[in-house]
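Only one chain is given next, in structure tokens, and it is the form predicted alone.
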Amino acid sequence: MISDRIKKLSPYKTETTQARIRLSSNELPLRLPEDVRLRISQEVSKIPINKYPDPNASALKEVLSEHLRVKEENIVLGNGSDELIYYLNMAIGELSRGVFYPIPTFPMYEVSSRILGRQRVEVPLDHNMDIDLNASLLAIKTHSPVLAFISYPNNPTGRCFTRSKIESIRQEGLFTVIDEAYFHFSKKTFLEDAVSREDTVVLRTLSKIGMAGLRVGILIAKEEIAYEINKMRLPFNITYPSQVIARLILTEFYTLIEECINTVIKERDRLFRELSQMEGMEVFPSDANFILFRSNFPAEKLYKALLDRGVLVRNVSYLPRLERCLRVSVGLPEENDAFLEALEDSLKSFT
């Protein structure tokens, strides 16, 4: 019989709406040159698809250890960060103890906690979209959670939380997971803490740097912690093609990713300036590859108007603190131009 806690779940919804310009999923707008695509196809053609992949993804871990400047023993790989979040939720503390996270934030913290029946200690952000420290400390004292998930920068609000607030929460005895999916756009990290402390791990991903289709998540932790988490890892969780393609791109074509990241950061700043100049628009500063903004109009109305003009963004107005808010991923310059044009046209049509 299916558990009641599973029956009460709602399926996690991903964005599948089609549009000429898709700026809804925070993907890197990386367009690989034809010669690079050919090189990848050559390597993929060599894969013996009738064979299991390396269960430890050793060659990929070796490359990642060089990029991250940590030992291979500090790394656990997952089928996206989602799998690693689920492992951490299963591994840290007893399931009778709660899980803390500020809201709104990445929904998989809630999803994995619900699946396991763990109490969710959710505290709304303050008016600056930062952690409400006093409310958080009170909730922690009241409910005694053992695990904290911190998105850094936070999705969907875009900013890195104040570091001292995160440290204050960790000092309450919570095992703290710092989810740095958007690190490459913020350059802010807890990586040194992750490899030296037993109460902190960092999550990274290849999804936000042009390889979302490969589903490679990365957990970095002190060796002893990584060893314990790795016990839970499902066999062959990183596919053969993912191992081969990720290693190839990271070793031979990483400069293309760096160039694209730099372009996105410049475009993010341009989008922020352009949006800030629009009448009736509240724009929130971002350390990530997306921008959160609020208009004077109902979010669903503006979302549909943009979609009618061929531009897909994310409607996040249903989340706490985010009434009338939309989130737009930073795309290529021409995609961002099209978004701004569609937005201006949509706003004019409402007046």
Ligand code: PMP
Second form
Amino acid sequence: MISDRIKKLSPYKTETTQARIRLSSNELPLRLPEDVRLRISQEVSKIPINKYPDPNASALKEVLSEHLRVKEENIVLGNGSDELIYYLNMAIGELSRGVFYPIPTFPMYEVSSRILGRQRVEVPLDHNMDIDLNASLLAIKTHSPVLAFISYPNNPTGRCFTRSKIESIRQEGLFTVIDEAYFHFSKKTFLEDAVSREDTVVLRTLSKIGMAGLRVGILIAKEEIAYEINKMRLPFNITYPSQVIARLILTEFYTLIEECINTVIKERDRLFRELSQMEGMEVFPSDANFILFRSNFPAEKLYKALLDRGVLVRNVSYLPRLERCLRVSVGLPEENDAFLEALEDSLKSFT
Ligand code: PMP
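With the form predicted alone already on screen, would you show the form predicted together with the ligand?
In what comes next, the whole complex appears, and the chain from above leads the way.
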């Protein structure tokens, strides 16, 4: 008796292809030194794994509240921000009302809406990969959605949308989720709105700052909103090891993360310059830790040629507006060099 809603879903595609250099999932290329790894394993070995973890992850929340400069009551933690996207989609407005998001964007907004049977109000981006405000306002008037998901910066296009356009959408009465998964590379935020307004929340994650394997997502909201969302949370959604390791890394080794973020920002700008100089290449500016680019060749052909040379990127050409586009995550300098070399070599082999 599986519902049609679920039967119609296609399984969520995660990238499992093996490659020498993986630049496909927008992870931080953080390499923890041996002594740090040892310190982590010592702490992990002390965990009583026969016991349930702290359901409120209080020790981790305490550190996060210091980092974010918000109260612990403003925070809800999820098993990745993926889980928080589900909770928000379940919690905001009646399910009979729609969900708005510009496309292309992060697929989980669509997936969670489909699972809940909510109407999807999807509006293609304009040619600058920004929100098409007129089309969005028209779609909002026509379909009256109550919830908006905004990836800020947007995955997979890379830029932060114009702030005033987001505000105009919110102005129409939509509860607005600002997904700041890539905040550390953009430094642009709606955090002040999230703690002061009832119609705005911000999502952050530890995934893009070196801890994707821990699965810790962070919702920041006004206390009253956070209180309600927290009621829906599965009781032990942050595992014991995740609570312990995330807290340890954030308190003792955060400078390693900061250094790596700075390297990635510098490398992103270098990659952008180098890609822009390649003939026939269209490169989209990025506020995130990845770059979208379009070549003259079929995306699948270039994707395969790169993979043959040991470099895995993401083929996003099936998405609206993204014909012949690939997305590359920014890695360590030597990984980016290998990518650029593989790209030049692939393009040469086509001509
Ligand atoms: N939001 C955006 C915009 C993302 O790109 C991603 C991951 N690629 C996520 C959320 C999910 O992050 P998490 O690992 O915290 O579930």
